[in-house]
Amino acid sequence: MISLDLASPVPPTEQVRQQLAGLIRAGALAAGARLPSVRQLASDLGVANGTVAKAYKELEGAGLVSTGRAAGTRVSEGQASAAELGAGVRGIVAQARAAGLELDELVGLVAAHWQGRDA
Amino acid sequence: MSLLTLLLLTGALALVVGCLLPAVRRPDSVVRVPGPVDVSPELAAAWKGSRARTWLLYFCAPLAIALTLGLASVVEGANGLGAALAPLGMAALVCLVAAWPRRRVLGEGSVRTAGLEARPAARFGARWVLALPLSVLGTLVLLLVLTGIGSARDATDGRWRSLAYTSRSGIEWNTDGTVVTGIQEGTGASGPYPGWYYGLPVIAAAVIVALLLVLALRSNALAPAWQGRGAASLDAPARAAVARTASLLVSVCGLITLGGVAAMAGSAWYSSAWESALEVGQRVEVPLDSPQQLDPWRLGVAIAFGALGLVSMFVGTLLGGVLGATLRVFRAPVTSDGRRVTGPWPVPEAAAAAGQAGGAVGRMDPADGAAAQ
């Protein structure tokens, strides 16, 4: 499942692309798995078809997915470069929820550590 | 026993069998909501709306049949065309109701969520949701083409609704009518027969119903996902209920029409199968007495059509018995802020506690989403 924050300063296309790329690299979306159609995902998220289409196009450009007319958009082979992260992320999310953190706060904490600073 | 009585008895038996089938009674054979589930008030209203729409699909039956038969009665001399079209008229109305956009639930806040399981219109709800009705309608079209090719114009009104045939019916007698001197092939016609007069409108109706069903299933599968508290548990079951109900109703209508067409054809072939049992040179005691016998080939065709008719009606009514299982999903224990929306009364304790805590108790596991398909 992915989520889209319509109030976020991050553009919807980028939010979709980031989350799907993360899920693919973490192995949460297996190779060959079929992604929902552009129309389905756009309808569910309440955005224009072009927003999702652009995200899919960028994922395809990065080699993470491939698109066929009949086969739809599918996860490419060999993209789960960080499969072991999936379990770790789930653990962190569970801890954050238990501690009462909001998603933005958790993202901020991750960003601070990513940039090599203590929170 | 008349053909109609036989068909009705077959249907009644199938309904009883259908209701007793283990698949109907087994709870995991149908779409289900792992519950209890506590949902937002907005989603509760949408869930009740889905239940109402699914029930409305069933009530399309008497309405559509009444409309079709009423229209047919206005057209003089329709020769039962209305009755032939009534089931498919119902199916078309079912598809239109199923295609109607469902109530949107946006939830609170600015965050939207979406599952990543593809919802192909042809399979969402069940693998057979499109294949079954299209197979039935395709078989109906094939049968009507077959019977249409073999049809002839009726002698009274010129409509293509008779079965023309030749048989050993022209007996030539000696002067006192006691010895057969010759037997000629004679022509005849029996009816009513599902020729082009019935076939073309029913084929057109079947094609329209097939297109409407694809539209309805696509609309149902692509409807925006419900958002907010409890949405993950109810979204897929609500869609699956509509898809399965529409698919089963269209299949039932197609099978009833197929059964009627086959029975009509079988009856006409049976009537055409009678021919003289005399041989050239045979003597009869009563002058001009011509006993009849059944031509084995035409009788075989009649039996084949009749069997197809009975099997179609049986299976159609069996599916009708299965329909009731689909509605069970709306007996799931769903509450909103601790108050009952659907499900058993009194409210289960877990659901009441979830309502006080303000969270959903049951969420649909992704594996259940696959199981619902």
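Residue numbers count along the first chain shown, from 1. These figures come from a predicted structure and were not determined experimentally. Definition used throughout: the rigid core is the maximal C-alpha set that superposes within 1.5 Å between two forms. Compared with the form predicted alone:
Comparing the forms between the two forms, the C-alpha position of G22 differs by less than 2 angstroms, with the core used for superposition.
For A71, a C-alpha deviation below 2 angstroms is recorded between the two forms after rigid-core alignment.
Comparing the forms between the two forms on their rigid core, the Cα displacement of P9 stays under 2 Å.
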Contents of the next structure:
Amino acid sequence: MISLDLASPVPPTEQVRQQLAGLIRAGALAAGARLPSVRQLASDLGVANGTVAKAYKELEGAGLVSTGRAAGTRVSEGQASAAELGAGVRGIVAQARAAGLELDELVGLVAAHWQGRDA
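Having seen the form predicted together with its partner chain, I'd like the form predicted alone now, please.
No partners, no molecules, just the chain.
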């Protein structure tokens, strides 16, 4: 599933967090998928349990996973994959082109909506 580069300047906790977040966002880990237990993943990677526990806690804080005693750690529902987002973006780009908008105008519209204001 994931691997660590112990020669990397990126701390192991951050490597675990980045790789799992990438798998979730890419859709390789679907909503509801159960992640390995902290102990299991730590053992597989050859790191301390706290390394994996901290990564899971950060993923939970970002809303990517949820943790429950009986259910373990699972990918949160409602996580749109990159493929799903890409399909939506393609449709928006096609509409913008058809309407004669330039790229900077489309970016301005997206930025306005991202900030919670109508353009």
